[in-house]
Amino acid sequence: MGQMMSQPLLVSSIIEHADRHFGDKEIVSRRVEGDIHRYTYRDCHQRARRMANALATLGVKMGDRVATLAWNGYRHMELYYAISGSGAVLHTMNPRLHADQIAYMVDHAEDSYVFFDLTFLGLIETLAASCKSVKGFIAMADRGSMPASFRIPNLMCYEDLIESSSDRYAWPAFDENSASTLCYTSGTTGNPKGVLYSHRSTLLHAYASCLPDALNVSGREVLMPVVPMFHVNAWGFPYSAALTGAKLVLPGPMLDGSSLHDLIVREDVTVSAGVPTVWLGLLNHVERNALEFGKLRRIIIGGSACPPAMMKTFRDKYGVELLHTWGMTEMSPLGTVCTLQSQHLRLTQAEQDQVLEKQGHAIFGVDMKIVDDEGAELPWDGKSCGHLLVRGPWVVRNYFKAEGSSALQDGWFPTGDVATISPEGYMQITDRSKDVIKSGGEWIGSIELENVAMAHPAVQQAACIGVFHPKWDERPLLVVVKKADAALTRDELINSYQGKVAKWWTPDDVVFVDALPVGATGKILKNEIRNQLRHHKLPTA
């Protein structure tokens, strides 16, 4: 056996490290109240210790679940460390889910307390009576901002708890495989499923995400995670920022293009992260008002594929690199990141773009493969298309309370994505398994068809679904939102596919709509589009 020190990998060690080595680095938050709050990692650590003491006074024990309904802000950051660091389990809830789903999650997790931003007061008032396991609700506000609500039992004030608690607290040591955080999936069918991360998996994920060919997080950056802290731990940024001492900018509830641009310029943000719909709104704001992006140089994209046309606009017009990533709630979430390797630097810009449009290369800690419908592994030739499976130390083994049943297939987690993998190991999602279009027994990737549509100057958003065809079973149908005042016809858009995809992949029809339905994490809801257009008659049918 090796003769090195054995210290458990615990979440509390990250904020201790940030305090000791980067204590003066800033955490800047736009508060629900609308103003800008500033303090340091040292302040965050001190208040997290106070809150850990407050949780103990409330009777929260090792393994108890404590929920949050909150935006990206400094109080939420404190709870990330106070709850998990004390041995309890942080349960971040997505407020964009339906109220019935949130009530289900609270009941299923058996949450002992719920912390909430005042934005969600009405939601808490609606849910409070049905939350049988909850002993109290804590409004994340000071005394002067506390609501006068008689519908919330045992309503407490966050700042009162902080002020009445000592900052003398020693973070406990325990097994690194203990649960740290609980996130529920935002599936569109059935009840959400809980994914229970451990301290070990959380720290390993934070380490890996900082690698240069991963998210390249460092103390030289100013990070602004737009991806919510209630969704997969904001892709781990509350941990990786503290781990490296990066200045952290938290945008709160205001995620419109104007508010984000204000923070980016005011705080000298260099790196940000979020789903494509957020950046589309920001880009529209910048272009409408003839603005620039200040010191912003890198945007990390996840949740769904980014249209290549948008990537090129950011890079060529504004000097901002868009970095594709891929992952899932079940993967903590990071799986792949698309950065160039040394051999790619000799390629032309167009050839490099073909690489960068993929979802990327697996980072250390994640292994992957593609298989056919019978489970046989397919080659990494960039052409073979199969079901994507993954495994690794921060990939789910079982869902929370699944009574021991495994979520795995022969030790691999089935992602539900359909993908190809190049000989160099670059993975590209071609579709979700449930979204793939099967025409005459052959697969058509809807994402590629959407990317062609998005490259048209008159198209704002596009989705592609399969609809019934009497001969071919399914054929592709484009559903498009046009840019304001843009003139675009069905035939013009369909003709734009000539020479860009195989002829038999060309969509059979186009439906123009005012907006596309979007889910709780910003993804376009194709199941709703399919339901709305299930009786659509194709011209060729």
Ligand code: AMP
Contents of the next structure:
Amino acid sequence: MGQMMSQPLLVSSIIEHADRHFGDKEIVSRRVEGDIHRYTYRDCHQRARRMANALATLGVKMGDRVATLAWNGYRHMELYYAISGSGAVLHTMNPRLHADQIAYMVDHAEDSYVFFDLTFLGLIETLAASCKSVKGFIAMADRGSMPASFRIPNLMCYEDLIESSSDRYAWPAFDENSASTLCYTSGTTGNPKGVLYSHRSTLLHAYASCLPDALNVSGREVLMPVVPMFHVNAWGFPYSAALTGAKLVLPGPMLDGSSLHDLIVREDVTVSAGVPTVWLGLLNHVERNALEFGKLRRIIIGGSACPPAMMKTFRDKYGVELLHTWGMTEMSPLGTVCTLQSQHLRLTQAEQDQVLEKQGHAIFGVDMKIVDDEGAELPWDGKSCGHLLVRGPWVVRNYFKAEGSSALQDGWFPTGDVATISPEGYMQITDRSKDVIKSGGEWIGSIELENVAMAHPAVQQAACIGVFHPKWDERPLLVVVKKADAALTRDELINSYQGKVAKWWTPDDVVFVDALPVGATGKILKNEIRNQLRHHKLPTA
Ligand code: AMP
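Starting from the form predicted alone shown above, please give the structure in the form predicted together with the named molecule.
Expanding to the full complex; the earlier chain stays at the top.
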């Protein structure tokens, strides 16, 4: 056996490190009240210790679940460390889910306390009576902003708890495999499923995500995670920023183009991260008002496929690089990142762009493979398309409270995505397996068809679904939101596919709509579009 120290990898060690080494670095937050709050990692650590004492006074013990319904902000950051650091389990809930699903999660997780931003007061009032396991609700506010609600039993004030608690607290040491955080999948079908991260998985993921060819987080960056702290731990940024000493900018509840742009410029943000719909909104705002992006150099994009046309606009017009990443709740979330390798540097820009459109290579720690319907492994030839499976120390083994069953197939986690992998190891998602269009027994990837539509200058957003066809079973139907005041006809858009995809992949029809339905994590809801258009009759049918 090796003879090195076996110090457990614990979440609390990150904030201790940040305090000691980057204590004066700032955490800037837009508060629910609308104003800007600023303090340092040292302040954050001190208040997290106070909150850890408060939790102990409330009777929270090792392994107890404590929930949050909150935006990206400094108090949420304190809870990330206070709850997990003290040995309890931070359960971040997505407030955009249906109230019934939130009630289900509180009940399933057996949450002992719920912390909430005042934005969600109404939601808590509705839910409180049905939350049987919950001993108290804590409004993340100061005394002056406390609501007078009689419908919430045992309502407490966050700042009162902080003020009445000592900052003398020694973070406990325990097994690094203990649970640190609980996040439920967004549950577009059926009830959400809980993914229970451990301290070890969280720390390994944080280390790996900082690598230069991963998210490249460093103490020279000003980092603004737009991806919510209630969705897969904001892709780990509350940990990786503290681990490296990056200045952190937390945008709170205001995620519109104008508010984000204001923060980017005002706080000299250099890197930001979020789903494509956020960046479409920001780009629109910047284009419409002839603005610039200040010091912003890099946007990390994931959650849905990044349209290549948007990547080009950001880079060519504004000098902002879009970094394409892929992952999922079950993967903490990071799986692949698309960066160029040395052999790509001599390629032309167009050839490099073809590489950068993909979801990328696995970061060290994640192993992946593609298989056919029978589970036989497919070659990495960039053409063979199969079900994507992954494994690694920050990949789920089993869902929370699903004892007796396994989330794995022969030790691998089936992602539900369909992908190709190039000989160089670059993975490209062609579809979610539920969204693949099956035409005459062959698969058509909807993402590629959407990317072609998105490259048309008159298209704001596009989704492609399969609809019934009497001869081919399914054929592609394009659903499009046009840019404001843009003129575009069905035939014009269909003709734009010529030479860009195989002829039989060309969509059979186009439906123009005012907006596409978006789910709790900012992704386009194809289920809902399919439902709405299930009776659509194709002209080719
Ligand atoms: P979630 O667990 O809500 O984060 O969703 C994970 C799913 O989002 C993945 O299984 C993919 O289907 C999808 N996804 C994430 N990143 C990408 C990406 N870069 N391109 C395409 N799909 C993505």
